[in-house]
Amino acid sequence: MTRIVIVGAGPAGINAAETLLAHGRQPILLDEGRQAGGQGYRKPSPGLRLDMNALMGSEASKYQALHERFESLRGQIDYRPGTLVWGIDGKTLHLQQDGRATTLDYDALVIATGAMDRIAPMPGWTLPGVFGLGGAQVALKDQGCFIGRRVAFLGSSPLLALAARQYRALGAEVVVIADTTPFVRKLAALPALLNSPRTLLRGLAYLGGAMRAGVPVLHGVTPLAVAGDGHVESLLIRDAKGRERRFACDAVALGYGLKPETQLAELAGAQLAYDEAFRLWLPQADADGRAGDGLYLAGDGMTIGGADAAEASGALAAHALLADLGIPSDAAAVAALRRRASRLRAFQRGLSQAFAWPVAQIRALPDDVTLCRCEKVSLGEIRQAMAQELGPTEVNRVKAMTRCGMGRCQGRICGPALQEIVAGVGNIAGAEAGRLRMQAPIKPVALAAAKAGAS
């Protein structure tokens, strides 16, 4: 019997498992989290009383339905929560499970690892009280905690309005929603955004609710600094009219959209290519998620598409796997899934225009701003290394000379901004700057587990 392993138990992974089970295949589902659902549909910690209907709003029914579907299949599959896949060697996965190092061989692998925050550094972003936008949501959903009582939301992402609504729904004060992309760019993106009118209207409703509540909603801002003595005390920005404005706050949620978690796909053999619209290196796969021999990709870990696209792509990856095993699927159902996934990904490309990655803002940052928090590498150190005679003009060489990207996060946080700095200083295209090559372990592994694995 073919051993099928799915990595990730968000919407994509759950739909892949459900589809495989419906066709007589019992997959192994590995979940880094303790509960299925991924980030967007994260469940509260056991025993925590949290009003998820208020938190999820119009998405509450979809949230509930996903978890009900998972519970119906949980006993029929091999579900392994709390399992980190930190490396791949051939067709062997290296795992850390409950602090122990183990391995797992597979014949077919579906990678549905989702996405993480994409962060652009700024003066003061290393102060305690500055969180990634997704991290602010995780604190709320998982632990029922605010990152602060007076929170500023800064960046350029549709999640700014969503997270701000969630914080307001549970009683936090939102002092500002400050978006760095000019409003005119949002208008220009409308044709692509009409690929998902329901999602567009929901986002507009979030912004409208914030404005009715008296929250300043600003577009086209320039972040100047997060200020404070040992902790966040205020956010300083320049608005679209050139005025400097300061907002007193005790926390900042910072985010510029999402970045696919592509590490495992790269280690498994998927080819990556630079995508100019997202300004990211993305794994390459066919329309159904095939990325190599026995390798299938799904969800935001392949390309950002949102929860609905993740569900469709998870089912598509499972159908592709089944087809490669000679197991027929409903052709009409597969065609419908392809159309749905394609339409929703086109919507996300519109979002990449409406909520742009701030290339010019990053390249204009002063030298004393920290770029790599893990290794405490500043932008000035990057520029100084590149300015040397025969200095590096590719990110891996810059990494070797400065240690930027060598820390605990393996460049997952600083990598996108490093790419922009290297491209800007070298006066080259983003693709020419290269990408940080991935190596195991892709995330920190407990020393006890590493020692056990070595023995």
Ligand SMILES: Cc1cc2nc3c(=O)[nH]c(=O)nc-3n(C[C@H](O)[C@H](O)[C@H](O)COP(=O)(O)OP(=O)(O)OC[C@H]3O[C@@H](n4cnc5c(N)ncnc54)[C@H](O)[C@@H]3O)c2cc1C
Second form
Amino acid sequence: MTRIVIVGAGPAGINAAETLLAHGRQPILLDEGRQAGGQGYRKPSPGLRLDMNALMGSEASKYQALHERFESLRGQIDYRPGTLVWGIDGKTLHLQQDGRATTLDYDALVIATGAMDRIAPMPGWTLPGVFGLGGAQVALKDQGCFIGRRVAFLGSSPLLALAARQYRALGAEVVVIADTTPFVRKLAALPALLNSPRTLLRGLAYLGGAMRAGVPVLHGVTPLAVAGDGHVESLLIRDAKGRERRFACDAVALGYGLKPETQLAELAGAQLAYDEAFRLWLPQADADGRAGDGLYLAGDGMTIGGADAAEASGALAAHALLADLGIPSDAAAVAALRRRASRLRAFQRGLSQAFAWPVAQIRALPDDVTLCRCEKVSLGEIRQAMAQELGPTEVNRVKAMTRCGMGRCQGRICGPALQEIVAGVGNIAGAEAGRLRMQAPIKPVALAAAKAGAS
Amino acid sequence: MADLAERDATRHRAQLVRAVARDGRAITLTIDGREVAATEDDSVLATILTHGPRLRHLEFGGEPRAGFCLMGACQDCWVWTAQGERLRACTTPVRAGMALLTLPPAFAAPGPFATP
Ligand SMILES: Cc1cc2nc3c(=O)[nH]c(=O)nc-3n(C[C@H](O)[C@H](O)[C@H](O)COP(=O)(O)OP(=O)(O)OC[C@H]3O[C@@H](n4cnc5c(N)ncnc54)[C@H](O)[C@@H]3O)c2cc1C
Ligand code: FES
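With the form predicted on its own done, generate the form predicted in complex with the named molecule in the same format.
To see the whole picture, the full complex is given below, headed by that same chain.
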């Protein structure tokens, strides 16, 4: 029988598993995390007295429903939590489970690896106390902790207002919600946002709540510095009117939307193409998620679409897989899923304009700002290296010269900003700046495990 | 006395703040030789950062770091155990009796990056 493996037990992976099971196929479901649910619907670790209904607000019923559905299917599939997929060779996955390396062969693979925060560097961003915006939510949901007592939320993302609401609801002080996108650009994106009016209204309600509570909500800001002696003491920004404003705080949550985790898709043979709207390299697939022979993509790991799109695209990928195995599925259901996924993704494209990646701000950053936090490479080092080169320069060349992107995160954090710096200095289009190539292991593997895998 | 005052000062500068309690088995472990209390299923990162301002020092130049992504992506949170094991602090739960080090074992004796 065909062996089907799904990587990622978030909304996309769970829906794929459910659809396969409903058609008599029992997939193997792998996830690095110890609990299913993925990022947005992350479950608290055991014993935390966290009221998830209050925390999830209007999304509480979807959160509950997903976890209930997972509980009813977990006994019928081969679910392996705590399993990292760190490499792919042909149709063999390299795994690490409980510190041991193993391999797993597959016939069909569904990759639903989700996304992480997209980060733009700024002066002082490597100080202890600056965390990714999604990370600020993870600290709360996974560990019941705030990232600080007085927290500034900075970047450009709908998750700014959402995370700030969650922090306030549990008693943290939110000192500012500072968004780098000017308000007029948000208005310009309204037509696309009306693809999902409910989500739009929810976002506005969060902001309204913060403003009524007296939290400064600023648009069109320029981040100037995170300052402090060994830890965060304040955030300095320039507001839309050109005034410098300093906010005393002991933590900063920083995020510019999400960035798909595309490493496994790349290793499995998916083609990547540069997306002008998101300014990211995205794996290519057809409307149902087909990305190669026996290769299917779903959820935020394919393109940012949010949790609802992840659910729809997970089911779609499973239907595509079933169809390719010659198992008939419900055409009307598939058509409805396609419409749903495409409408939600159009909404996210709108969001990417309303919450823009700050290309000009990144290119204007001073030379002494650290770009690569793994290897401590500054923007000045990148600019200097490029100035010494003759002819066109792309990111892998810059990586080889400066070590930027060569560290343990493999460019997950610095990659998008490096792309903009290289394109800016070279005066070329984003796509021409090239793409940092991925290598196994896609995350550091404990030495013992890597050796066992090699033997 | 001096020791107590120092502990208070350190606690005061803890980076992470517990928002909600956890029910579970109380355990003890050490961070750089100092005994601390935790609850089973607390992460190594949450345990260290609710007791102090930093997690580790960067290999390049030694500046302090406290993790960043908190979701297993940036790898800026690796710490050591006295046994020489390396752990990714944000995704590893604490165990009773763990001896965590925020400096590599070779540096644990006062050395170039030693914490004051
Ligand atoms: C930190 C964070 C917080 C978010 N919060 C919200 C929110 O509050 N509300 C909201 O609407 N949206 C939120 N989002 C958006 C969220 O990503 C999507 O809504 C949704 O979770 C996407 O579902 P998915 O199934 O595509 O991926 P995810 O839910 O991200 O699931 C992907 C899964 O794949 C696993 N995985 C990844 N790589 C590997 C590997 N190599 N080996 C093994 N397993 C792997 C991960 O452990 C994860 O469980 C958040 C995103 C992030 C990153
Ligand atoms: S904080 Fe990023 S991997 Fe742990």
